[in-house]
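Just the one chain here, laid out as structure tokens, in the form predicted alone.
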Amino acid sequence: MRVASIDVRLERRLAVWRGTALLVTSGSLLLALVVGGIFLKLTGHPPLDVYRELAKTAYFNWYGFTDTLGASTPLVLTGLAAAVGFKMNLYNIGAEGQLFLGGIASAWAGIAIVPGMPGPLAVLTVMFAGALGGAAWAFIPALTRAYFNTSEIVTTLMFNFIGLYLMQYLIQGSYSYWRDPKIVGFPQGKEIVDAARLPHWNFPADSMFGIAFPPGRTQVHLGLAFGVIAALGLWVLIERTRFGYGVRVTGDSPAAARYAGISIRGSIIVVMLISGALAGLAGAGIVAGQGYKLDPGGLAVALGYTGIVVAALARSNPFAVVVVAVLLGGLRTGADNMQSAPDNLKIPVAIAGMLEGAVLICALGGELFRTHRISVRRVPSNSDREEHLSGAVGVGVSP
């Protein structure tokens, strides 16, 4: 009896049509829907009803769209975080950790620095320390990868606990410099000065540019602008200066980066403390621009691993990245306006999570399958081996 056994592999496709990308990240979104929409629907929600009432709160009311805007100003950073890594195939996931060390040294500075500085001085002062301290946390696992070839991301995820902890540690854990001894009740951190404070957009109550805007203060801060400057920034190093040359060039083949004299060790480091510096950024525009003091619940909303989404969905393209992370603070500002929704339309605020991780499996299965294909194979049983070397005999000894 003859068995044949199939073989089914993945194989590097030899091409890949450019504007597959667009289609990848456009699926992904369409299926982590259709994903959520199923849950919606089991749990006795309406699926169309309820997307439409979150693009409604999210995108398309003016408080609801500032709102939007400044809940996706640090995943603008942590996306950049993750992004410049992913482009020299290193994976930081350490970003939530650099965070808080951001928020911790952008805190202290607030405090103890700027006191008396002109208020742009004092601002940059903020964000330069919440970028250094964001630096110093990925030192060290830059190091470890670049001589000892130690997993970034198992250092960078360890390093994310430490930081937690030990920003937890100086507000309700000791009485540190962070923490404001003048509060009984429960523990908070000392507020920062008022120079050091991002502005907000804020509307006057009349018109701009013949539109009517509703005044008030809204939710965006000088950390978006933060932002859209480091996306620029890191495109012009990346994509037109030669250590973004040899950035991408170690990405893609670590051979020919040897060869070529690019010096592995050092851009590791480079691009790890870069990453750090950004994600660090995020924490400090949080602090100098939301909580104004050091707040581990402000801080500790999974933003750093958010920031891996973004990355991924944006293909690590800066300028995607500041898109994409519009997109993701809409699920989030849109998932809390919701709680005063009909009861029909009342979603648990951990559906944005959800929606988030849907979109992450989407999106890595959807590169995979853009740049490899399935191979299905028919592998001969021994019998069909055994005739096919019986018949190449006999034709050779035939007369």
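Just so we're on the same page, rigid core means the largest C-alpha set that superposes within 1.5 Å between forms. These numbers come from a predicted model, not from an experiment. Positions refer to the first chain, counted from 1. Compared with the form predicted together with its partner chain:
Core-superposed comparison between these two forms: the Cα of Phe369 travels 2 Å or more.
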Second form
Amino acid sequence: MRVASIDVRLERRLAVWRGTALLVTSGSLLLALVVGGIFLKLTGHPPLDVYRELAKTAYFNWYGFTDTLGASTPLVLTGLAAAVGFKMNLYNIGAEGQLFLGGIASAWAGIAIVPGMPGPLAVLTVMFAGALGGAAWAFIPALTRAYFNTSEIVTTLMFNFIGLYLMQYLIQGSYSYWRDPKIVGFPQGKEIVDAARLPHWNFPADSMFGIAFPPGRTQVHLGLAFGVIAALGLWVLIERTRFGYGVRVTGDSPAAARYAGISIRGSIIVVMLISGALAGLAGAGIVAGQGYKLDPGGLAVALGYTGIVVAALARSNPFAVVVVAVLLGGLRTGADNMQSAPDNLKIPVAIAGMLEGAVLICALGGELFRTHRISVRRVPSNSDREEHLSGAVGVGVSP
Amino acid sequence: MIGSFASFLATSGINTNVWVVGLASAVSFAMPILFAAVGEILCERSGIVNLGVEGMLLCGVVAAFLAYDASDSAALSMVCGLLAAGALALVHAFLCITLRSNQTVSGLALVIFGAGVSNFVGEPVEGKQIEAAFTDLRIPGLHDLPVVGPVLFHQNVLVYVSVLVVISVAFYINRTRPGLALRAVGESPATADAQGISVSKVRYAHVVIGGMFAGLGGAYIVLVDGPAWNQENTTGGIGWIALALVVFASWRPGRVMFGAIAFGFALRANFTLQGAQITWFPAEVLRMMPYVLTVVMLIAVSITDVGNKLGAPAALGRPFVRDER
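Please could you give me the other form, the form predicted together with its partner chain, since above is the form predicted alone?
Everything in the complex follows now, all chains and molecules, and the chain you saw is the first one.
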């Protein structure tokens, strides 16, 4: 048999091996690092040294790692916010704005209603207010998506800008309730009361498990626990309840859901509100755990958009979201820490955003190889063609 | 219509000049949105949604900025803007057409990657100011007409080019063979395929060309406005507004033009009202306006869209796979 040409096509895998997902994810991470490396090389930075330093400052040092956990706390929540939408093919890319509103609402609660409350109740109230604020910001996009089929992608995104300017108005543009009237220079937010602040974890003074920790306070605060509990709660809701079953069916096949009598409108609204509440919780965590006031600069750092990357890489699995959030949180911490690195390793902070985008692109492309495999066939030359023709006709039919 | 508007202004005792200047700058500000939206129409007419307009715009801006900064050549700057945005669009095309990826997520990935890359390579020139390359041209005999003169006949050359662009794209889509192939692929790829049209070639071509239009919009921002490069606020979300505008304009280039100018006016409202010495409106509230307008418009359009009569291409967002049909 003489080979005339080689026919390459994609075939659906009959069974998807679980490991393939991990393999594809790590492969896309690696490819993204290569893409980032090309840009680093072009701008005159040594890629390998940069990556080594980045990993060292973000993961392999006690201060760096706890900073990473702090940075990933809001990402866990915004990642979950995106993931719950993905479950039913809803794209809430408004986590950014919902996070701002969560910040606004929790700061208000922290100044106005919490004083006088005992510690745990104050913390819970502030966090609850944040979740409520985030959900409220998702309400209009949720309603219009459910009833008029308005693209939630564009509406939630527009609400990000509206939320951003609202937040700037409250602090920089007016003497609102949120702004501290005592500070005359650069406008700043009023601080929330002490009782409402999320406690931070301190390194143990003595060595623990035989590890000698450095002294001092860490960036790890109670918000991380809220994130992990939310992940657990979301998993139970989606995988173990009747409502979650409806959501999953709707995501796979809206028609099937309709025949089964599942309220698609109801699911859309509830899922969007949960998504908004999770993003709002992220904002509340920043206000109550880091800045202790409404600070537009500290909230508007693209945490909502990164949440989409987190959810996509985690394939919407709540537990994977936690892991991926820590990974990408480290990227942010590493990029920040690199600012104090020696000159040849000093790279723009935007390396984090660029790598996030590259990872997402690569993972998305890799998705096909999880479900499909490449088959390479030799197409026989003319002399053998007759007998293969019948086989070739079959190609038109789905395999 | 503009005439009666002008006479209304003249009789109402408002400083007409300020509003005319506002309208004129609205036309200029509309151009990047217009170019990006026309590009997105070409792309979506082939059946591919590209949500990455904002990312492509940003890449176009930074590439045009760096090229202009280095060479002082407007032509080279424009070419670089086009190529950078086109390259990003090519990534989208490869993901969505060859690898059959989720078009929504791919578009979002483009925005995140485009923003990251533009901030990364733009960091060394942060805050640097360049001079606008295209200044306003006066059309002889017409530019001193009241109102219409400054608004329509005292603009930079790219504004006049944009009219040609809109007309040619509309002609291309509706009156040419390749345009027919484009519509066929967007409406019913299987039929187009049976006709011997290569669905993936048509889609690749229009996704990339659509991206280049966004790049042109990016280059416009650099070459006409001559802004200081600012990582955060260069495009200010106009890529997303362009996306909404495509829906609003029912995927037709002619309609997009009017929508873009309306948004240009909303984006400039801040400065126009300042010029008119109307200051009781907070600047932040005015800055929200274009986005509020987009939401309201989109909701209004979807409420009235009974039975999907808006004219979205039938195969929009669906990958075409011959083997698995």
